[in-house]
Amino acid sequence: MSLSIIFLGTAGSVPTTMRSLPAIVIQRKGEIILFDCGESAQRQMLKAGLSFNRNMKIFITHMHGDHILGLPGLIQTMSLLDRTKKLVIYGPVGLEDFISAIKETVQFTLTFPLEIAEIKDEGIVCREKEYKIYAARANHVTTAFAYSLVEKLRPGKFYPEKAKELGVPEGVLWSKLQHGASIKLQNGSIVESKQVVGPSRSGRKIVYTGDSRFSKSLVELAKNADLLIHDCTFDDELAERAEEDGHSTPTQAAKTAKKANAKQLILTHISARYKTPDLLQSQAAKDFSKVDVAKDFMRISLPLPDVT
């Protein structure tokens, strides 16, 4: 099952000629899940080849301008292109007032249902058939949430040779067994799923911190993540500035990844002072080897875990 992460914007606070403001897409089975929506998000979507009329959800980490000011333009662009599918935007308290102000003061007509889901506490904020999205409080200078997308367990590996040995004919009975049901054969014998199916297999887990200092809640949220996308606004020499402004350094991001046993770390929300990512990457790599620094339009394909 295909799943891609597309970094539409990777700058912190202000855009640069190379980096747009925060916006990260998870593209999964035709659905677009957007985390944060900095200015020009709709233009970045166009350049990335993403449709405005797909099934889509948006998750806002906090109410700072560089994370939300792309919403007015994106909503208007969707309406101008006659989007009809419902859009749900999740985020902290204050998001509904912000969207209401846009609708009242900007002259355009919505062509699609728009729902605002304000998050008041940690926990599961979105449940779908194949995944859940959790929110945990980030350690920023204002109310902020980090998010994790966690796919549900998949059926275990089906062993057709075992089914044949037990006299199960190929077809619908195989499917029932693979999905956990027991079946009764014509001779009256019962075959249980566990006789022909291996243990349940995990899905993928992707975590996005938004803006945050180091915190134990982020470590817990990112536990065993396949991919951790972490704030890295300042380098280690500016740790005091990072603490003051509610951000992280490479070493702090690497500490979170290491303590959480994450498989891969991507640094984002990069200050305009860094013209190349080399310093940030090298500092993080001292404590966590599988690390990269995001850049606009970088794509990562995340395969399902190997079957054992």
The other form holds:
Protein chains: 2
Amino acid sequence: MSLSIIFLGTAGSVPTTMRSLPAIVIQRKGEIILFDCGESAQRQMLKAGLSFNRNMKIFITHMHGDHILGLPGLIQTMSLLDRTKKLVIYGPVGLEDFISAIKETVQFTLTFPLEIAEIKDEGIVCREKEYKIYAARANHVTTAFAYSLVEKLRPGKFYPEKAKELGVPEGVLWSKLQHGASIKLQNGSIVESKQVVGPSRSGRKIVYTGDSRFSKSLVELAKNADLLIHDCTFDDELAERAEEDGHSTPTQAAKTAKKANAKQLILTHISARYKTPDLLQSQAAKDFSKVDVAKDFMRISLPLPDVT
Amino acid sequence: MSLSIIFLGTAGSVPTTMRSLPAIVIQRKGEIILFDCGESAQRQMLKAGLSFNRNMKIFITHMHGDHILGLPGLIQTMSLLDRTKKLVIYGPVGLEDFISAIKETVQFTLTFPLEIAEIKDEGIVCREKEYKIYAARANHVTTAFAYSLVEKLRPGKFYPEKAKELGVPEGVLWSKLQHGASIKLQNGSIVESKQVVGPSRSGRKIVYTGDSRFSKSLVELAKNADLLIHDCTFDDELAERAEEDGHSTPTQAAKTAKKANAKQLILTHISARYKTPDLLQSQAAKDFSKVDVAKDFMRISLPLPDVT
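Moving from the form predicted on its own to the form predicted together with another copy of the chain:
Zooming out: every chain and molecule, the one shown earlier first.
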């Protein structure tokens, strides 16, 4: 089952000719889950071929303009295109005031239900049938959350030949076994699910830090992530500036990826001063080899992990 | 003296992959005069090579989101880049509330004086040494202004050979004559300015309608304009829809250009339904031959008119 990450905007603070402001999409089974919504997110969606009428949720990391100023235009365009599906926007306290202020001072009509879900504490902020989204406090200059999307465990692999061997007739009993139940055969013997089904299989885990300094809570959130998308505004030489402004360097991002045992690291929120990714890439690669610097419209497909 | 018009955004209502939201620059002697500020105006400025620290003014036609949602990001980026020069934003009532709402609900600090000048009536809204800006009511679904930039008359051409012929010695007396004064020669005879200086010469005139139906006040505003930039959201077949939504068709824009005796017409605010400019262009050209459909990053240079 396909899951892709699409980087719509990879700049930090101010846009450049090459990088739009922060906005990252997880596209999963036809749903769009957008993390941060910097100015131009709607046009980047268009350029990436993403429709405005899909099932969609938005998660805002913090209330700095470069992460939220794409929301009003996106909402307006959705309305102009007659969206009717509900949209939920999650984010820190202050998000509701911002959206209300826009609704009061800009002339447009909403055509769909818009729900603002302000996050006050760490933990699970969104529970879906097939995944959960967790928020953890980031270490920035203002209240900020990092997010992880974690797919639920999938049932283990079913072995039909084992079921046949044990004399279980094909049909409803197979289904019960597949879903974890034990069954009783006509001869009175009991067959347990684990006799014909392998161990549960893990889903995928994607973590996005938003803007953050190094923090133990991010290491915790990113534990065994398949993909860690990390703030990397400044290079190692500017570590002091990163500390001051609440951002990370390549070495700090790599440290988090390594300690968390993440499988892959992507650096984003890149300062306009870096015209090429080389410096940031090489500084991170010293400590964590599977690293890339994001660029706008980069796509990553994450296959389902194999049976463990 | 150079004057250029740069189309940063030429879409109507919603952006497309080819067109950003409304924003048009008049670049004059190092000053940037921006008309409307749709989302992404800041990034379009970057791509057009326009700096954020220049002398600048902004004129907003009306308070619909597609014409104003680029303001917050532009102001924020200017601050992040430490702009110190004052910025004045002109526009209809409601502009001040919008900017205040953004300042209250989005976290950023202004590094420069920002003045909001709400326009209540038609007439001259901005007087500079070398030009004036006029506002006239447009005919839209909400309060909306069209603007014209009109350069002041320049002194007529000075003819040194005539001055010599009349016995005026080169120097301070020439300068007085050039600036309109009469002078007295040592022999007692009077020389008047008009004897050695040609008639005053007109400056340039550029008119931008913003969103509007056909309206006599626009014809008046556009009288003898060197360039008329006109709403053309829909083609002639959709005239009814244009009327309903407060927009114009190519034939209506051409009618205004013709009645106003404008020298050149550019159609903008193009609906996403038109993938090529051909239909709009040909419908307008039937009535006004010097017409083009705007596209993003199109530049037009307007030379100073010759002596008349």
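Rigid core here is just the name for the largest C-alpha set that superposes within 1.5 Å across the two forms. Positions refer to the first chain, counted from 1. This is a predicted model, so every value here is computed, not measured.
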{"property": "Rigid core fit then residue 187 CA moved by 2 Å or more between the two forms", "result": "yes"}
